[in-house]
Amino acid sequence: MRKISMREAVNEALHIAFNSDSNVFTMGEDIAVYGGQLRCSYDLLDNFGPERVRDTPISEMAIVGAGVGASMIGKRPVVELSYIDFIGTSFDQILNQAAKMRYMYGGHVNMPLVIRTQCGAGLGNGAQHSQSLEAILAHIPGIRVVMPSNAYDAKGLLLHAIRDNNPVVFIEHKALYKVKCEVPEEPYEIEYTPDVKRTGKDLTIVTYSAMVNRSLEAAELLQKEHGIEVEVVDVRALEPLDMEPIIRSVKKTNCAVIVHEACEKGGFGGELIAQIQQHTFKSLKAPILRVAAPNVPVPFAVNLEMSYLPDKTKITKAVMTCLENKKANA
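Give just the one chain, in the form predicted alone, as a structure.
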């Protein structure tokens, strides 16, 4: 099977959606003529024209607000906010309008709005262009929050999101855009459910987005050097959160490590730990550990940024600590 990058997979999903439904259109800063800040829309204008591929002013409030209005009259907008760091300027449109409309109108109004945005550090973009703010969004009832970890998932999840009648914040990690994997050419959709990326019997790592790859690297190292079999579960959708595959995995391995790039304090890992603890308490043989970023802004200096980010060394250390506790409590 061919291999394409996540950037190409997102672009391909947009082509499929545009060709299958004339109500689908996109708008955002520099997405038409320039092709998007991260170049995912590089050929949409040539293929679908300025009516369906629209550049906007630099106003996240206007972009999301127009998307909300278009959704209410039957369109399926895919709006892009260049960098999740600036999503706060459109919070009224997201948390008070998009997230609440279907509920407040008793289901008589659909809200098929997709907000594509980018997160993540590791590229030297500095404190205002590198954050992971997904936990804030996952706290808001009424919106979906989806974070793919590879090109295959990105294509299927984005197509599913575009055809969803609920608002979806689709968060793409900037460091994953060039990473390639096998992706079918034909259309397909992926449900908002976790996926076991690697099976194992000794410990479960629960993670998402770019940290899936870091966790898989750590799992490979642990297998090679210590014979430890780590199961890696990719959450994929923070909301709706399907805990069943995660609970099933932790009940099998009896211990877990949560890995995410966002700051540890108030991060989504806390919710994962709470639910795992609630449903697997009698199975756990060790305290659940977290590997996350420290509670500081993302540094600009390369060496500091690399130190800030979770990596396979930090993940491996947490796994070994958890397994030592598991052995002591056996």
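Please supply the corresponding structure for the form predicted together with a further copy of the same chain (the preceding block corresponds to the form predicted alone).
Just the single chain follows, nothing else.
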């Protein structure tokens, strides 16, 4: 099968959506003529015209807010925040409008809105353009939070999100845009449920987004060098959060390591641990460990940024520690 990058996969999903439903439109900063700061919306303007593909002023509150308003009357906007860091300038529209309206209005309003955005560090963008803020969003009842880890998942999850009648924040990691994998040309959807990206019996890594690849690298290494078989579960959707496959895996392996790029404190790892320990307490043979960024903003200098990021080495180390604990408690 052909291999395409996650950027191409997102672009392809957008083309399919535009082609299939005339209610779908998109707006955001520099997305039309320029093809997006994320470079995911190229060709859309040419193929679907300036009514449905709109460059906006630099006004994130209005961008998200107009998306909310348009979706309330039946349109299916896909708005773009060029960096997730800009939830700062648009937060009220996410926190108090998009997320709350359906419940607050007694279920009488639907909101088929997708907010596409980009997260993550590693490319030297500095403290205000490199954050991983999914835990903030996942704590807000009323919005979906979806984070693909590869091109195949991105295409299927994005189409699923666009067909969702609820607001979805769709978070693409900037380091994944160029990564290619096999992606069918035809349309397909992927449900909001975790995916076991690698099976193993010794330990479960629960992870998502760019850290899936780092975890797979670590698993590979552990297998080769130590014969350790790590299972890697890609959460894919933080809301809805389907814990069943995760719990099943931990019940099998009896121990778990959580890996995410967001800083550790208050990160989504806490939620995963809270639920895992509650539902697998008796099978759990070691404390669940987290591999995450330290609790500081993302630094600029390349050596600092690299040591800031979770990587194969740190994951491997955590897995080894966890397995030692497991052995000690066996």
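Residues that one form lacks are left out of the comparison. We call the rigid core the largest set of C-alpha positions that still match within 1.5 Å between the two forms. Given the structure is predicted, the values throughout are model-derived calculations rather than measurements. Numbering follows the first chain given and starts at 1.
Peer 1: Tell me which consecutive stretches, at least 3 residues long, show Cα shifts of 2 angstroms or more between the two forms after the core superposition.
Peer 2: When the rigid core is held fixed, residues 104-108 make up the only run that shifts.
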